[in-house]
Structure formats: structure tokens, C-alpha cells
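Shown next as C-alpha cells: one chain only, the form predicted alone.
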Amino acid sequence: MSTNTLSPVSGRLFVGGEWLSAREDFASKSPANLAEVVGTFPKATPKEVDAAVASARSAFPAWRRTSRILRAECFDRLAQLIKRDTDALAVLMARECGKNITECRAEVVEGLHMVQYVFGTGRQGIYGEVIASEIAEKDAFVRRKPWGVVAVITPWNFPFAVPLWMLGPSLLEGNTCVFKPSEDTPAIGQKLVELFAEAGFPAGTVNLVQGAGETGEALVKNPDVNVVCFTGSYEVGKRIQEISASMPERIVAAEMGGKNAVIVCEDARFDLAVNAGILSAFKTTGQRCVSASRIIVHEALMDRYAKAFAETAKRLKFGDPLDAKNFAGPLIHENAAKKVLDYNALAKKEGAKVLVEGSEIQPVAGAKGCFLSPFVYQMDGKGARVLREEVFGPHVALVPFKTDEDAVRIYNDTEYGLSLAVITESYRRMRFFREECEYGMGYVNLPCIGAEVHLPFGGVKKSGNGHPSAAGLIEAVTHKTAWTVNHGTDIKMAQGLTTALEGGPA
């Protein structure tokens, strides 16, 4: 498909129900061919995003205290509208990040998903339950209640899916939103709550402002602000985490990506081995929070390995992401290319045996794209900066290990704790690295990319504090109270505490 007779989109913000008047402040441009302007967006001064702030708090009371049920259905009607759009919106994330067309489309229905999940549990039961009590005549209730504002700061890999993770779980509940997509995918943020707006959404309920790292940061430090979900890097995790220490009733909910790996056991199968190694560190280009940097294999099988893995990835097609028969586009701008082509130097000054060498390409004809092709090498290397540090583009290692001990810890040598696979046929093996390494999501005889909507999402150490993104965010976007009543004609306390007054009632 030609991108040449596609019209740039002309961005605003939304706030209070309302579309602000369109600004060109920045450009989103397509990372495979960088002439091309996928649209021109607005960027939102501190008063803008304080407004969009003030527009949520002001919606919260009739939100929260409009019927569960009824706000279920607006992502039904929203859920109808995504799959009117399917198409049109793969497109426009194909073009604006850069990800396969085949993988736009998914990261679509990913996100209907999530919407459909958020539909479906509208009618049950799970934002309370009933806790038995010591005294017979006591009813004890456990109920979820909204916090108020939620701050959705989202990255450029999954424009789409990731938003409605976090939106969507957020609004069910009683919560109302300002969310900020991130700089590089502008459009299908915009795009994402015009669908919000058209599904019926009351106005204030979902606002949008646009912009960088000073527009995040003025949403972060609003006091107004109950909840920030962020997904992204790292370094502004961290920022976000230490604006909010100061406010004590501040709830930050973060997931800062990982250096997640591929263990392949003497027994594995060996063909899937060499795939879902393929898979986890080449799909999206590498450039998933959940890619694999590095294939940690038994040195049993490492010569035959390196082999199949380095002959497989030369065949690999980088492309036009709007040319299905692709495996990976680019990435997503020069700076993140540069940034992989630096980690390339550095294994080669840290001792790596080079398999495959990555260097710039361009194989869209008639452009300028941010392509890399892959780099594969083989280390041993203890401590090796390349090793334990996030690199976040079609980079990978293959490390060899021993005993099942030494697979362990290869794997936790890093201060991430994301994702884990395990490729082996014992259910023995399978769990020693359930138990012993550090992650919060592992897979066996499966890539460690991948993700469900009803599952939690999330990790530990520099990879996350613990508050999972998906369906498990409940946990962070409500908070837990405990109601108690009487049915008897007198009072019964727990714990055998006496109620006797002295002298009785006055």
C-alpha cells in the first residue's frame, strides 16, 4: 500500500469533551521513510494539561457514582467501533512506529481484547466480596472504590493495546483519565480517544494532551493527580517514582522494561528452541519491553545452535512494515538505531564473538528508513555491561551455560526481572526455574514475548515495583474497604472484647 496519498493527521487535545483547536508543535514522522509526515500534533503547555487535569476531578463524582454496568457498556460500543476501524488503524500504526502490518493488526485485536474483557466482567462480581466474621449476627464486606484521577503515560511499541490495558480497567472502575501517548505515536493516541469520544463516553471522563517530557512531567507533578500508570523506560519510571514520593496518597503503578532472556535446556526440542529464540529477539524489531536480548544455551548444544539461530536470522526480511511479508521494520527513530549500533560496538569491545553482523540497511527503495539488520554473537563474558543492560533493538547473545544453577544465575545477572522462557521437556527442570529465577512473567516451549489480557503484567526489580498492567491493574487503580454490620439487637465485638458498661447505658 502506498503511503504517499494517505493525508497527514492535524492533531489537538481533548479536554472537557472538547477538541481544542488544532497547533502544529511537532511532527510524528514514519521511522521507514523519514520524509514522510504521519501528522503534526500540539504540544500541551502546564495550563493545558492542569485543565485536562481539573476537566477529569470535575467528571469523577457522576463517573464513580454512575452504575458499574452502565459503564461497561460504553466499551461495548467502543469495542464495535474498533472493530469497524481494524484496518484503518494497523495502517496508521504501521506507519507512525514502524511495527509489521501483521503485527499492527494484532496489537488491534489485543486491544479489542482488552475492551471485550472489560465489557464482560461490568457484570460480575469482582470489586467486592463477602468475608466471613467471628460473631454470627456480623456481615463483613470487602469493596473496591475508585481513586479518583489516573495519569495513562504510554509508550510508542504498542500505541494502542497498551492504552487500553490501562484505560480501560481505570474507567470501569469509577476512575477518570488524562492520558498522554507517547511523542512518537501521536496519531493513534488521537485516534484512540476519538473512538473513546464517539463510543459515548461522558465528557471529562477521558481526556488527551499531547507532548514530550516536560508534558508527562507536568501531569506527574499535578497534586490533582491520584493515580500514574506508566509503561516505558527506566529513567523516567524512576523520575515519575520520585515526584511522586512527596505525595504520600500518590499511587504509582510502572512497568520499565527488562533484559529478559531464553533458556534453552540440553533436552529441548530443537527446533522450537531456535524459534522462539528467533521469535523473542527479533519480533517487533527488538523492541519490545518483553524481547530477548539474550538465548541462554547449554553447552551441549551451543555449537549446533549458534548455527541454526545465526542461519535464521541472515534470512530474516526487514522491510516496509506495510508489506506483510516482512518479518520486522525499522526502528523507531535515529537515535534508537544509533543507540543499538553503540551496544553492537560494545560487545565487540567486551570479548563477543560476532555470528552476524548488524549494520545499517535500507531496503525500502526511495527512502531513508531507521533499519538495522541483525546483530547475533556469542559470549561468556561474567558481568559483561552488554549482557545486563536493556539494548532494545535487534541485538542478541547467546551465553552458554552448564548446569541448570549456572542457567540461573546467567539469568538473574541483572537488575531486571521481566520475562523468562524455558525451553526444555522436563517438567523438573521447568520448575527449579520457575522458583528460582527473578521475573514476572515466564513461558516453557514459548517465546518470552507475548502477552493476554486477562493476565497480570509486570515485573520485578528495575523492571517494575510490582503493580501489573492488563487485567491485573484493579489492584492499583482501586482501593479496598472493609464494611461491617450488625443484624443483632446488641452489640458483639470480636476477639471476646467486652461490651458490659458499668452501671449500663446512661
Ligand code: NAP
Given for the second form:
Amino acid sequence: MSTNTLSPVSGRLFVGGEWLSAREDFASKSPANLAEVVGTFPKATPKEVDAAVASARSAFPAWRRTSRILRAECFDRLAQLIKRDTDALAVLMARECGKNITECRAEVVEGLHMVQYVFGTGRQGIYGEVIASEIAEKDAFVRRKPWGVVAVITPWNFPFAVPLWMLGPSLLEGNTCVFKPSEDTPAIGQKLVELFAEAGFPAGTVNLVQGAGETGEALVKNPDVNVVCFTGSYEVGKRIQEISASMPERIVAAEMGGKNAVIVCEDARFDLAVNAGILSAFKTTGQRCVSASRIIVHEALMDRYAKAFAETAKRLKFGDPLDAKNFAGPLIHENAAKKVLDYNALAKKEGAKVLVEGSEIQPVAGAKGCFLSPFVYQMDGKGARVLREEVFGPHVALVPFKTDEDAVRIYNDTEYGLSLAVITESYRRMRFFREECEYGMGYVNLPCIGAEVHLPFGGVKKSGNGHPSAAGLIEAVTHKTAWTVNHGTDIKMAQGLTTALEGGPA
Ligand code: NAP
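Having looked at the form predicted alone, could you now put up the form predicted together with this ligand?
What follows is the whole complex; the chain from before opens it.
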């Protein structure tokens, strides 16, 4: 299918169950072909953002009172619609964000899995617990209650699955939502909310506002938002937490950037280690939060590993996202490509030994896109910026280590702590890295990318503030209440507290 044959999407805001236009529109363009307009979308004003929050607030009481199981059943209908539209959603995503069609399909399936998880969870588990009391006649319960209005602010690189990781648990637990997709992927945001509407979620439970960072900021500044679920860069996450600091009653669940790595020990299965490194560095053109821009390789293996890695990297095909034979696609926009080229130049300045030169390429005939070829280098520089900062593109350093303690020091020498992979046949070494490295998601004999929705997805340090996404988010979008019931006919207090009413009525 040609990227030019599909008609542009015409977006709307979705507030209180109504599709609305705005005074100003913005365009979403395909990063594989900047001349292709994927759609036009309304830029919400702060007033329209406030109206969306007000609509979520007024829908909250009725949604909260709806049985959790009936809320979950709306997700069963949503799952059927996602199955119906999987191919169309994957094609739209490939056109809009440039990820290869095979990855886009996998992302739609991941979103579907979250919806299925939410549907199943409606009938079990985490709703609450029964807890023992000191007093035999007392039953004590811990019950979870929804906070109220949840703002869902998401990045461009997982424009379908990540919103569902947040909207799913929030809505299941009885919250109502205002969703702000990335300005780079408004079409997928629009289609997702169309599916929520078609699945029959009541008016006001899911609201959609589109626009750039100002739209997100207006949402965060609204004091009627109880929880902000954010996934994106550290810089924006920090800004959101700064604004929210004046509302200490608010919860901010922030999942942010990464500077991830694969550690390759000298006992590694060689082919597996090369494949794990390549997939970690270049899948999604290195634009996953969990992408590895450091492969930390034992010095005894380095020469052989560097040769095999560089040869494989040179063979990878970056091209039209709709062609499943390509390995990966473009960068998301020209500024993102420029940022990667700047980091390539910085690496050379900081002493990189270049193994594969990265440069601009234009693999789609007759189109100008934001494509870069992989940049691979070897470097043992301690404290170099390129080894510590998130690059977010096809840029990877091979860094040698001598001892396992060295590898841990190199891995931890960054302000981020998101994802780690260890390639070894030794269970003792695996355990050592598991205990000593700082990360939210660890993998053994695998790439450091890849998520499954029933596991928490989060990080430490500048990567996350302790509210992991996907299944882990249920904790952040509910608060725990204690509920104690006395089944006796008189009052008995814990800690031996006396109940005698001295001086009381005779
Ligand atoms: P981003 O620039 O931080 O944007 C994320 C979202 O925040 C977008 O919807 C953005 O809107 C919005 N935003 C921007 N400024 C805002 C403000 N002042 N107030 C409120 N919202 C604001 O991130 P991105 O470029 O889309 O995504 C890449 C980043 O996300 C990388 O750092 C990556 O590591 C991280 N990421 C992390 C995870 C994780 O789970 N840890 C997963 C995926 C991605 P606009 O798009 O309109 O600016």
C-alpha cells in the first residue's frame, strides 16, 4: 500500500460525549514523507481544556457508582472493536509515527492485551482485602476508591498502547479521564477515542483534547484534576511535577526517559548477545524509552562482538514504514533527527572510535523523510555525556568492562534507571547484576526492550517516580480506605483502650 493513498483524518475534540471543532487547527505529517498530511486536528484552548475537565468531573459520580464489573464489561466491547480495526489502526500508526508496520501491529495487540486485562480484572482481586483485627468481633477491610478526574498525557512513540495502559486502569477503578495525546500522533489519539465512544463508555467518562505542550500544561494547571498520569521525557515530567507541587493533594504518576544498557558477559551465547544488542539499540529506530544506547561488553569479547555488531547494523534496512520487509523507519521529526546527529558529533568530540558512521538517508523514492542510518562506536570514556544522556535514536556505544563490578559502575553512571539486560549463562552473575544495578525492568538473555501489560512498567531515578504504568497503575489511580465493622453488641477498642464512661449518664 502506498503511503499517499489514504485520505487525511479530520480530528475533533471530544467533550461530554460531543465531537467539537476548535478555532485553530494543526496538521500531523508523516515522518517518512513530510509532504504527506495524515490529518488535521483542533488545538484546544485553555477554556476548552477546562470544559473537558468539568465534563469528566460531572460524569464521575455516576461512573463511580456503576458496578466495577459493568465498567469492566465496557472494555470487552472495546476489545472486539480493536480486533475489528487492528489492521487499519496499525497502518494509520505506521503513517503517523513512522514505526514499521510489524511493530505497529504488535503495539495494537499490546493495547488489546491491556483492554483484555482490564476486562478480566473487573471480576477479581485488587479491589480490596480483608484484614485481621485485634478484636475478634471486628472485621476490618481495606477498600480502594477512585480519586476522581485523571489527566492522561502520553508520548508519540507508543501512541496506542501507552494511553490504554493509563485509561484502562483509571476507568476500571471508577475515575473519569481527560486524554491529551502527543501533538505528533493526534490521529491515533482520535481513533482510540472514537473506539471508546463506539464501545458505549458513557458521555464524559473519556474526553479528548488535542494540541501541543500548552494544551498539556493547561490540563495540568487545572486544580480539578486529581491525578496526572504522564509518560514522556524527564524535562516535561519535571515541569508537570513543579506545577503540581502547589497541589499537594494531587498524585502525579510520571514515567520518563532512559539510558538503558545491555551487559554482555564473556560467557554469553554469542549470537544471542549480538541479536539482543541490535534489537535493543535499533528497534523503533532507537526511539523506545527502553532502547539501549550502551552495550557494555566484556573486554575479552569486545573485538569479536564489535565486528559482528557493526556488520549486522550496516545490513539493517531503514525505510518505508508500510513495508514489512524493512527493519525500522524514520525519526519522528526533523528536530529529533538533528538532535541525534548532534549527539553523533558529540561522541566523536568525546573520543568515540567510530565503527559505523550515521548519516541522513532518503530511502523512500521521491519523498523527503526524517531517516538516519545507525551510528555505532566504541568508547571507554568515563563520565562522557554521550554515555550518560538519553539520545533517542539509532546511536549506540560499545563500552568495554573488565570485572562485573566495573560493568555495574558503568551501567549505573547515569541519572536514569529504566531498563537493563544481562547476557550470561551464569546464574550467580545474573543475580549480582539484578541486585546491584538501578533499573525498573530487568531482562536476562533477552533485549532490554519488550513489555507485557500484566507486569508493572516503570523506572527509578530520572526514569520514574514510583508509580509504574500498565497493571502497576491501579495503585496510583485509587486510594486505600480502611473500613472497620463491629459485629459485637458492645464496644471493644484496640490497644486495650478503656470504654468506661466515667462521669457519664447513670
Ligand atoms: P514529551 O516531549 O515529554 O511529550 C510527552 C507528552 O507531554 C506529549 O503529549 C506532550 O505534548 C506533553 N507535554 C509537553 N509539554 C508539556 C507541558 N508543559 N505540560 C504538560 N504536557 C506537556 O515526550 P515525547 O517526545 O512525546 O516522547 C519521548 C519521551 O518519552 C522519551 O524521553 C522517552 O524515553 C519517554 N517515554 C517514556 C516511557 C516510559 O514508560 N518510561 C514510555 C515511552 C516514552 P506535545 O507532544 O504536544 O509536546
